[in-house]
Each structure stands twice: as C-alpha cells, then as structure tokens.
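Just the one chain here, the form predicted alone, laid out as structure tokens.
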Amino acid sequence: MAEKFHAELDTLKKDTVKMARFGRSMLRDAVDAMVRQDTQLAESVVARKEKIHELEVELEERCYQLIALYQPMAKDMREIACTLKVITASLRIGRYGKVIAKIVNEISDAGNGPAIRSIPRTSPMMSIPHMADLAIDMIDDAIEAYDTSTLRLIEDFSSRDDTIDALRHSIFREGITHMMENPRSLTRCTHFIMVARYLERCADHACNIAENVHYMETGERIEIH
C-alpha cells in the first residue's frame, strides 16, 4: 500500500512540473510577445489560458484522492499539501501571463502605440525586460527546489524578491514622470505600470512556493518578504 501511494505521489508530483512549467511558459512567451510586438505569439498564450485550468482541475483531484485513500501523515502529507500551493502558484503565473498577452496589442505598432523598444532606452521603463527576467529566474528556481528538493536555490529569494519590488516602483515613478510630460502616454505608460505589478505578483507566487517547499522539507514555517 505504501509503496502505492509513493508511486502516485511521486508521477503527481512530476505532472506539477510540468504544469508549473507549462505556466511558466505562459509568462515567458507573453513578456517576449510584448518586446517583440508579436500579436501572434501573444494569441497563443492566451489560448493556453483552458489547458491550465484543465491542469488545475485534474491535479488538484488527484490531491485530494491520494488524501482519501491513503490518509497521509508527516512528510507524506505536507507534501501534498505542498502540491496543492504550487498548482495553485503555477495557475495563477499563467493567468499573468496571458493577461499580458492580452495588452501586446495596445502597446505594439500594430496597435496604434509604440512597443517597449521604441522608449528611449536610457528609460527605466526599459527595466521590464530585466525585470521578468529576474521574476521567471525566480520561478526556475522555484519549480526546480520543489522538484529535487533542493532549498539551497531558494536560501536567496528574500533579497531577489526586495529587488523586484524596487524595479516594480522605479518603473511606476518613471510612468507617472512621463504620463505627466506628455498626456498622450497614458495609456502606454498604465500598460507598463500594471505589466511591472503582474510580474512583481508572478515573483511573490515563486516565493509562495519556496515557502512550501521549505516546509515540506523541514516541516518548519518562513516568511520570505
């Protein structure tokens, strides 16, 4: 029986990988699509937005099985817990992801605006790239620490998250600086302000999921600001 419910654990917990990749991806791909004015790209991750709640629905099932069937106490049981706070972490990437995906079109060429690359780049607007590259760093490592158990990649999060928030607020400064000095960039300036918040969220959901992963492992509770 134990050996059972191990086997299941262990294929779950590989499912959530790939789920939490899969949400990861979404993010990736919409962030590129905004630099890139690909309205294509941006398309399809948003057309990715049922899968993932496909994902979250059968995961989250087979969770709650494991928990009926088997009864699960100690480690065994702090792991699904675990599992349950990264299916939900991974969800909720996705869904940032393709609500950036759903703004390409009011900041690329093709939607009457100029994209992120045709901001000066002496702008801190031109931090977001930067920016998501540090957030999706964080979720890597994230996905990665829970996969192999591995606390060692998220022992930093705290000061790589401190950095986040600083380039989130540095990039709302400069949009309200050029919202003031020219009216006509409200609508592109909100668009960066609000893609900026989205990704400093996708990095409080790495967090989230380092938190339970250190829990799981240790059985210990952190708080990672």
Second form
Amino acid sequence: MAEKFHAELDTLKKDTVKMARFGRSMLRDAVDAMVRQDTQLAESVVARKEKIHELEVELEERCYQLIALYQPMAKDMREIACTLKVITASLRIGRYGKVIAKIVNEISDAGNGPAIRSIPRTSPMMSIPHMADLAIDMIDDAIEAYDTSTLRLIEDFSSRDDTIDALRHSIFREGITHMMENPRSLTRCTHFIMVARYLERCADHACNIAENVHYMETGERIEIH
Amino acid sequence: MTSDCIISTHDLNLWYGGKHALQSVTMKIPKNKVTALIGPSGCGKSTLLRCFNRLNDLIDSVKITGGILFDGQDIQAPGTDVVALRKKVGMVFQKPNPFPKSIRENVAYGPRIHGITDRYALDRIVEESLRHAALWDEVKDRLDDSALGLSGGQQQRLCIARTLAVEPDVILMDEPCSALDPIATAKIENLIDLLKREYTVIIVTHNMQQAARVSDFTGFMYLGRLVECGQTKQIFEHPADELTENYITGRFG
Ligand SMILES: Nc1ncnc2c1ncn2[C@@H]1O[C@H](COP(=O)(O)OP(=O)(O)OP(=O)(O)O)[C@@H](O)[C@H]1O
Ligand SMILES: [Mg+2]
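Having seen the form predicted alone, could you now give me the structure of the form predicted in complex with its partner chain?
Below, the chain from earlier opens the complete complex, with every other chain and molecule after it.
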C-alpha cells in the first residue's frame, strides 16, 4: 500500500509542477504581450484561464483522495500540504497573468480611439519588464525547489522580495509623476501601477511556495517577508 | 515532565536467554497522559510494556539490568510486592479474555481477591467500573449473564472494567483494538481519552493513525531500542529521526 501511495504522490507532484509551469507561462506571456502590444498573445492567455481552473480542481481532488485513502503522516503529510499550497499559488499566478492580459487589450493602440493612442506608454513601462523578469525568476526557482527539493534555490528569497517591493514603489512614484505631468496618461499609468501590484503579488505567491517547500523538507515553518 | 512522570526506565536491558530484546531503553512516562509505543513487529514493544508490571518474571530465561521506577520506587528491587504492583499497574491484552463467569463476577473478581467482601461495596465497584469503561448502559440489565455472551468490543471494555475495579494508577494496553471492528475500536479510543483524566495509559498499537489519535506522547522502537520519544504531534508531523520518518511513512525495509 505504501508503495502505491508513494507512486501516486510522485505523479501528483509531477503534475503539480506542470500546472505551476502552466500558470507561470500565463504570466510570462501576459507580460510579453504587454511589452510587445501583442493582443493575440494576450487573447491566448485569457483563453487559458479555463484550463488552469480545471487543473486546480483536478489536482486538489487528487490531494484530498490521497488524504482520505491513506491518512498520510510525517513527510508524506507535509508533501501533500505543500502540494495544496503550490496548486493554489499557481492558480493565482495564472489568474494574475489573465488580468494583465486583459489590460493589454484595454490599453492597446488597436481597437482604441486616438485619445488612448496618443497616451505615452514608454517611460513607466521601463521597470515593469524588469520587475516581471525578477518575479518570474522567483516563481521558476520556487517551482524548481518544490520539484527537486533544493532549498538552496529559495535561500535568498527574502532579499529578492525586497527588490520586488522597491521596484513596485519606484513604478508607483514614476507613474504619479507622469500622471501629474500629463493627465492624458492617467488610464495607462493607473494600469501600469496595477500591473506592478499584480507582479508583486505573484512574487508573494512564489515566497509562499518557498515557505511551504521549506516546511515540506524540514518540518519547520519560516516566514519570508 | 520530570516531576509529572509516573514511570521511568533508565538504561533498561532485557535478554530472553541470548536474545538482547531491550537495549538500553531510557524513557519517561508522563502521568495522566496517554503514551503510545509503536514500531515494527518484534521490536520489543510488548516486552517493554510487560516490564512495567513485571509480567516478564513469569518467563524463566529473562534477565534484566537497569532501573525501572514506578512512583519513585525501584520495582526490580528485591522485596517488591509484585501483587500490589500489578494492582497499581493493570494490563489489558490484545484478545479480550473475560473469565467464563458472569459479567458481575468478572469485575468483582479483583476487588474480592484484594479482600473486599461486602456485597454492597462490591456492587458499587462493579457499577462504577462498568460506567468508567463505558459499558454500564449496555449491560446493567444482564449483570448475571455470562461474559462470554458479549460482543468482542463489549468483552474488551469488560476487561478494561475489570482492570479499573482494583483502582490502578496505570493501565497497560497491548494492541487492545486489533481484534475489534471499527465501531468497537472507536468506543475503546473514546474511552482511552476519558481514562486519562484519572489514569495513565500506555498503549501498544500497530495502527499508526490510532497512535496519532489517542496518544499525547509516542515512543518509536526499533530492534530493541527506543529510537525516538516525544510529543505525538511532533512525531507524526516531523519526527527527528530518519528511521521514525521511514517507519511512519511506510518506507521501511
Ligand atoms: N518469551 C520469549 N522468549 C524468547 N524470545 C521472546 C519471548 N518473547 C518475545 N521474544 C522475542 O523478543 C523480541 C521482542 O518481542 P516483543 O513481543 O516484545 O515484540 P513486539 O514489538 O511486541 O512485537 P509485535 O508487534 O509482533 O507484538 C522478539 O524478537 C521476540 O521474538
Ligand atoms: Mg507485541
């Protein structure tokens, strides 16, 4: 029985890694779509929303079944607890990707009137791609740490999260400056500020995964700020 | 925990002839708590349990070194009153083993042996013990029926009542539920939870979920050694020793 359980748990973890990468790709593509004003790519991200919800339901269900059938303990219990958290975090990350993708459509040149088209969109964007890269790197490392039990990958999450917070503040200040200088930039800048907020939340979800991987491996709870 | 511990062993070793069955076991049993002993078959759980009321004395080849303190007294010391010890440290076995007598007689037997003859006093003890063992309501109208007519779960609770009748401090249980169905098992588990208000319970079980559910402290034994002993929550959430981890998660052997 224990062997069957461990085989099922291993497959469940592999599938959870796939779901996490799926959510991560939604965020990556949404940011790329925004940078490149690629509304088609943005559409495809929005379309992936159903799939990630399905994955969430299916994988969660499998966690509950393993708990009900085997009443796992010790490391087995911690692995399932962590897996449930990874599933939730992945769903959230994917959903933020979808939200960002929707913004791409709202502020794109195509399909909008001249009022929107004339809005400057370069400057406050400058740190958003960089911030997105850092947040997605954290997501990648958190998934990898979960997949391969490598705690080294999440060691410096606290300082990486500080950088993310600093970037969000700077985007916020930059956005305010632009909006004061040019009221016509209000819509776009507000969206950019929101995107920075979403990216920060995504990095928080990466931290969340990291905390749970640490618990899964050691049984100790840590908090990453 | 030290001040509230009722039984402790220090560097306890036990041999069955040439077989070294307990190896330097040092542990403390906290008072009014449930302590579970878990570990693979043959690791020495029953042997350790039997040390606590000197049931191993009945086996000729046994040799014991090290100390076992009960209430601060060395129970291995010469001159120890073993009958009095077994009254204080009672035992419930794996298979319910009522005497082929009436329900009333099964419970009254112990107190009678210990000198209580007053009919009224005995009736009171019978009722109290059966109530404590959560059996009273099921048998109060048939106290003079044979104990062998009870179901397995009822028989086991009768054996617990029989143990309680002599007012022990500690109740040893060696796989008390392994012959019972889930409902009877749940009743015994509830009972264990109630018993710890007044008694100290030490239970051997192969059912890890049961150990996790009923006990406050858990000791994991392996090949005659006590590998790890601690709070049940900790042992089942993140044991300190890898052997314990492997055993609990079924990755053994
Ligand atoms: N009377 C005896 N004579 C010789 N060896 C014995 C005796 N009783 C037990 N042993 C041996 O001592 C070791 C410990 O036995 P014990 O019955 O304490 O194990 P246990 O942990 O209770 O196992 P189980 O879970 O199967 O009940 C075993 O190797 C067993 O074979
Ligand atoms: Mg045994």
